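In the form predicted on its own, a lone chain appears below as structure tokens.
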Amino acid sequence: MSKPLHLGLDHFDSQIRNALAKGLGLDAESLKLERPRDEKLGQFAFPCFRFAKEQKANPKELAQKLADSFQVDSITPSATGPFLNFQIDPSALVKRVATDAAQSNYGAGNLSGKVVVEYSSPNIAKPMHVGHLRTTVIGAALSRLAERAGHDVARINHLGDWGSQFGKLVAAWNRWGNEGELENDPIAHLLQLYVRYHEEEKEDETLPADAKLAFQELESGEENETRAIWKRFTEFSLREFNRTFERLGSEFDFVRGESWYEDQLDPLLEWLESTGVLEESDGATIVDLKEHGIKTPCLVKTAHGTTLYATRDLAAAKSRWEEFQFEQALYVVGAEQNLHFQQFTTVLKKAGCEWANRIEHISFGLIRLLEGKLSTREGRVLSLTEVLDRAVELAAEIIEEKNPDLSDKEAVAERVGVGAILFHDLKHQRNKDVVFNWEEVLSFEGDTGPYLQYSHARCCAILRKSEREAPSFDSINLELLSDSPELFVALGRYPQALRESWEKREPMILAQHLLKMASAGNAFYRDKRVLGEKEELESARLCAIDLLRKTLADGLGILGVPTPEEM
């Protein structure tokens, strides 16, 4: 477990298990502490039935036992039942949690090591889809989750620029291709042939035909029109997909396509060879998985002698543990993927890398249409750009109607818009599938993006309006504070919310937490004025405000969504 530099709640919690850990002879990382269903009981609360059982005592009695023995300055247990729960003084709570939240870098964490996380990966010469929205965003809130827990990342676009497709492509360029409609909207163009392709397949045998020669000519290695025609399609893909990128706050260390390992596909087949996996099949080459649960055989090279994509994915891992001699090795790819991943991890293992138990596929529900799922074989696609554009056109519509006099209007607009598509895919649990639909996503009401957003330019307006930098609490008198509990547990447990997004893989947990963050910001300036009180309590609540607004731009930040100081 990353154990935080700067605690938060976390103080208090390592005080009550140490103290738990004597009373019952046990060591106090096997002891984990929950929050009470009943917030007004405490901040935390110890289940005591599998310790009671352990030690042949009732729960009931082993929490009255435990209470009745602990002594820890400033936290009082309670047992209710079987449970014992424990309150933090206010006063305690209060200057522990603005002390370190006070800190840069609050909720760091004291990992290392290298972990290489590859997501969003679109395929060239086709349009970025609101399906490729998902790997996108989780990957990069994961790859921030890694580094605040203290990895070293490397984030991996693996672009899907080779294969079977790509044969396909060319012979439809070759036969109904036309430049001007190409450099007008490649990627429309492109799409229109791809599935006219598929149209006309099923009716014209000489078309498959030429596909595989196209393919085969575009492996081969050598420097011909059909290689020239690929790297034209990649480039224009290229530079579509890094507006996309750029509006989206994605960055990556990487961009290396499945094309960057070409060179390395023999070399592969050879090492495969050498460890016995390698098996004929139809004049196929093979590795067979039966003796590890997996039917299906993973298929590395077809009869043909072309590659696919379970050889190439195993020469890029085998390329990044030369590399980078990877801690973890995450894969933020559809949940459809998931008998892929099985094959060629296994494949991995068979072949003797120890490694292969460092790669982690993370894997995430579909984006679905109302109608059905998206299929770009089909042409039913949503381009996320088309949907980024409409959420920014809504935001607009808003800050017209609420507040026409903002300056900038424009950029805030793109910013709450495209902050609201982000925050609506990840405050949903990656596993589950999301029905796409323009009333969900972009409303601007209740667990939104643009919720947050607003408590956050709101906090900026109060300090705006103060006239006044906010003062350091290390001059005011916390004290003052300890009426507002509520915030500070909400803060407190920021670090927590960090450290279980990370370890969980799930980006949603800090999402949920922002939201409560949020919800108890409200109510504290909502309940206490915090202008034009006495000086020395002004400043107090200035500061509480000051530290709402911070806490809430870094996690908005980790998630990638923008925070505009004005809205």
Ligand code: ARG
Given for the second form:
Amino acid sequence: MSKPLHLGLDHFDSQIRNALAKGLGLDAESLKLERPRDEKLGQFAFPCFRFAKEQKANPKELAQKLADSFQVDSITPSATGPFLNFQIDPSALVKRVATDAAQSNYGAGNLSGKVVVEYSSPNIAKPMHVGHLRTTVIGAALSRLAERAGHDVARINHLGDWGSQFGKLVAAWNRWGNEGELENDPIAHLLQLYVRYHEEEKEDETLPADAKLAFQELESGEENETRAIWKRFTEFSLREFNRTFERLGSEFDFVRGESWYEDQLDPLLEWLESTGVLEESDGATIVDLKEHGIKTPCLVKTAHGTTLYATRDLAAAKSRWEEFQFEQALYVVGAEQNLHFQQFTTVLKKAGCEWANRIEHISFGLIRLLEGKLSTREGRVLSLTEVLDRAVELAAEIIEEKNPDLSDKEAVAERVGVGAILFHDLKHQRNKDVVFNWEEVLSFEGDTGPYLQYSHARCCAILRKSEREAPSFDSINLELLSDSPELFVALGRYPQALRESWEKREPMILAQHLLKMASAGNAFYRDKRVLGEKEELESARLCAIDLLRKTLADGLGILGVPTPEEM
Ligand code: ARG
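Beyond the form predicted on its own, can we have the form predicted together with the ligand?
Full assembly next; the chain just shown is listed first.
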């Protein structure tokens, strides 16, 4: 296996583990370093308890023994009780990190193989809501993290474009549809039709009958009138969704709705039958999962012979496996669908698919709007577009107040507003519910997107203001930066943040690390003069600012947060 390049501090991490492994007679891969509780003690710590126990030694004595025999250039060990701490010589640290961080693919991993990431997947004819915000931004961030780790990624948008509700929608359209309104605001009009259908369905028996017929026509697979209408609904909805995807910076390799798997449903059911997992229950076809600890069976076909959401997910999973032979298939879908995911993946396992173990449901918590004047309008759920628009409006107000002379204010407000929403979503552990408070989301101070964007823009401003030629990296005297190891420790831990963020499927780890980098950067330009220093020193410090700018931009890019150069 080739080693990943440009490791930053991970470079020293493996040097230390290799040396310790020799001393302990163990494999370096089995050792894990921590961070000392106090940064002053060094950059790495090795707790000796476990190994002392294995070797029937006293942890303190073992720490001392390992310290005495440790010999790696530029790394000084010190035993503090049962811990072994390691201090990297600042000059070696700065040199290594600066050289690595200057590379274009800083922190890239050496994993390989296909990873499928399914995310966003909104429902046709309905507005995207804040839950779709989470899947869209988490999914896009995980896809980029997987790519940086070395994987080949297939991004899939599994649109909700199939099911009996589309029969209802067609029936409603045939009665009350209005061409002009559809053109004008397709999703609002379709939503209106859907609501009206449900209001009138009870009084008018012909309505459900028409809806049923329409869905049968759809399911027949023939190119009829009903299908043409449904196709238009899909196209109109997608046009709207695409605008949101563009604003959020998310892209897909495949936009394949549930309907895409339609002709695979019969073969799927035949295959399930052949594996012997199907049972009949009151006329419906189910897979019993009790022996796998799931009380509710998975329904794959109703008594009326129609297939279901789960049937389509089974077909989609199988089709993805056959097409991609994935290492992992991630589904970024809210926690309210936990049971559904347990069910259909367990069906696959029961049917003998070893590969079903590679499916991961990446679930996430809810967004709660904090009540108050900026939270909801008329107490209803906000659509995603409304949330983004509101954020942009607020960002525009703040920019107007702080920097009224900024050029291209509108474009910057869009990038700041959207960036604020994105970062707010990604800085939390994904499974926790997110409380949404407008003022906090958009604050330019604290743990926010605008704060990071501002830190980045400030680097850009310093570089702009310098009257010297942009310093070329090779001509810098890196030695002059040895007085600022903290900034380089933060930059040097970037590869680790990327790696762990992907391993744990937790964009939060990267988001939190970027905040640390920004605050190390703030301390750097608070304490160290950059512009107006002697040429050699100014160049070196400008180079540090440039590395910070570049790494912040890279990390924010992976999260999908835009990085305006001025704000
Ligand atoms: N369309 C669904 C929704 O908006 C999400 C689809 C999730 N993906 C899946 N493969 N079931 O709630």
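On a predicted model such as this, the values are computed, not experimentally measured, just so you know. Residue numbers count along the first chain shown, from 1. Each form is matched to the other, and the largest set of C-alpha atoms that superpose within 1.5 Å is called the rigid core.
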C-alpha of residue 174 moved at least 2 Å between the two forms on rigid core:
yes
Is there a C-alpha shift of 2 Å or more at residue 199 between the two forms once the rigid core is superposed?
yes
